[in-house]
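Shown here is one chain on its own, the form predicted on its own, set out as structure tokens.
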Amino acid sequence: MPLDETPGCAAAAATRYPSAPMLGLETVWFQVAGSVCNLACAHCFISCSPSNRTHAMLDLAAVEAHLRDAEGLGVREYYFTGGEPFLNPEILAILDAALRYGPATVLTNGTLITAKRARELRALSDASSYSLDIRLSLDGFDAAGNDAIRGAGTFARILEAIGNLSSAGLNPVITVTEACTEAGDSRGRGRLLERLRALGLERPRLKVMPLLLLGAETDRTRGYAAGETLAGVALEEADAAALQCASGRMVTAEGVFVCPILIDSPEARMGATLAETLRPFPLRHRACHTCHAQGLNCRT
């Protein structure tokens, strides 16, 4: 189970864990595609797939309502994820709406970014005074490494998407998880950067993410061990401020959750609106260990 279920009364359990403060809402995430994805990656922490309907897609009207609320709360940037965001038929209209409020980032596997779609994204970017970032996921230096995680044929499709975005004048952020083991050191990251330059990205941007031992990853490797919690940890002020949940929230069709990682944990649902969620959150989930110990932050 992801939550620490150490026996004891609720009050005693609550005192054993630190809480992330709410220091001011800066970032809002949207689970815009729900849990539906055209891929079924072996390390997906919410096990997104073509058949996963646990979380529904968000429509334009719902996103716009939350954007209005977010503006009044001082939010500075917006992220759109899934599932695969480009499966949402309203995604371009949603991004257009978000770019009226602030910078927007889309997290995508890239396999649906055709040359036409890349030009449409460039047009959205050009029409806004705010930046639009596209974050593509990649998990290896070659097809053998990447496709073992993301599925047969995905490496070629991801490279094609990178080329389409580059040709349209967009410079995507490439996200690599530590499922690509070589990405964990400077030598491996250097190889990846050279590979991206060879694809036409003159100034490649690379983000390396630790793995979350949730969802599909528990079958590929393992789940969290009993000791991998924040039980008994006293967070320093700087540590607490570095946590994404101290300044961000995740909007889904089922309500607003504390962060993008915990949308399958009912305890992480904090309310129906953003305003209802502006309070500290107890860090009792074992995934909180990854954020603290490895400095995980989903922001670009």
Contents of the next structure:
Amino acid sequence: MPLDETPGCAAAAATRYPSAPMLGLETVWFQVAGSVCNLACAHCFISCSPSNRTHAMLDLAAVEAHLRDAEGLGVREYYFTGGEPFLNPEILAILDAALRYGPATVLTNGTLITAKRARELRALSDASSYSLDIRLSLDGFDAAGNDAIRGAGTFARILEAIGNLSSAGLNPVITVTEACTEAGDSRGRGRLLERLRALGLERPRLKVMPLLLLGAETDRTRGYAAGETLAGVALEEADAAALQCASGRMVTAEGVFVCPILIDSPEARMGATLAETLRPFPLRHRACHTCHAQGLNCRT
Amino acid sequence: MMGNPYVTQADSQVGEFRRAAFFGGVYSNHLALAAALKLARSLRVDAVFALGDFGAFGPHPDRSVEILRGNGIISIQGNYEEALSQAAGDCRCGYVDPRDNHYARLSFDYTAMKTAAGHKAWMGTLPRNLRMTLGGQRVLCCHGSPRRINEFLWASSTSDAFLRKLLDDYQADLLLCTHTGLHWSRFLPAEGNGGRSARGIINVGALGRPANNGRTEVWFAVVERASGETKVEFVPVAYDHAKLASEMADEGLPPEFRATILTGWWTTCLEILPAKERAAGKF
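Output the form predicted in complex with its partner chain next; the form predicted on its own has already been displayed.
In what comes next, the whole complex appears, and the chain from above leads the way.
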């Protein structure tokens, strides 16, 4: 159980954990593809797969309603994830709508980014004064490393997506998790950047993410250990302000959650609308330890 | 203003102006600063303001500070002045990518070593935010944003909604900032009538390095309020950039920095750029 709490002592437990403040809503995430993905990566913290229907897709009308709310709350930027966002049949219309409100980033495994889709994304980007960013996941230097995590044949398909985006004049942010073990240190990062240049990205952009010990990752490695908790931790004001839950929320078809990580945790659902969720959040989940200890922020 | 946590006594108030010049990050480019000051005076401005980051990137940081202090330029702190005056270990620029931080470290270590103690102490006396009125408009000057000295307000990543919230929270009509090094301005759509309102943002750009556009000039902003309208003019400053590059070489500053001065294209600290601004550059 990822919640770090003593059964039967809820009131006492609530007082043992620090809370993240809500300093103002700046970043809104959309679980736009629900939990459906065309891949089933071995490290996925919400175990997305072709058959995972835990979270439904968001449709354009729902996204637009939340965008209107977000505008009134002064939101700065929008992120779209899943699952695989390009499985959502309305994804281009959704990105187009978002880009009327602010900058947008879409997180994708890239396998559905054809040359035509890349050109459509470029057109969306050109039509807005705000930035459209594509974050493309890769988990190794070669097919052997990547495909062990993301599935057979995916390395070649990701390279094809990189080529399609580059040809369309878009420079994706390559996102690598520490499942690619070398990515965590500076020498490994340097090698990875060299590799990306060799693969055709002239100006490689790179984000390295720590792993979350949730979902499928618990089978691949392990779950959180007993000591990996924020119980009894007194957060410095600056550390609390740096947490993504101090300025962000995640919209799903099932309601608004505290962050993109905890959508499988019912206690992390904070309301039906963004405005209902503008309050502090108690950091009782084991994954909160990763955000604090490793400085994880899902933003680019 | 009572009860608004965003409006504090620490904001310095400097009175009423009609037409003023605003300098962004100087980054030790003393030759551009001197040229910009001469140009601004020829443009008949009431006052000249500098919005922080006097050091970094360029040579001989004290020369820029001496021009600022010796010419009555009204100055606020940038992250550099905050860091230098507090003897911080780094520039607090707000970069997140190790490639950006590598060059930020080279800049800061050189600047910290070469800045006189008296100038560092002076930097500690400067306000973080500055309030004034410009033809009746409430103007708030800051370095990055009014809430964070090292926040990057780029054109393509600052939504209208976010800008409106900043202006509301900080009770300002016009927000003036720098920190990104790229100049831009935007006025919010007027509610109801389809035109533009008088409320907006001006990122005044930087004098320290060119605007990543293949031109060697650097930029500042002249802002005027007249006939009920706010006019923003971005002014290019040509200066002896070859001489600056030569001084940088003599001081052992990285060749990548000199290349930027000589070509007008940014070569370092690029990973912080949003997609649109990154795509507009060469590297």
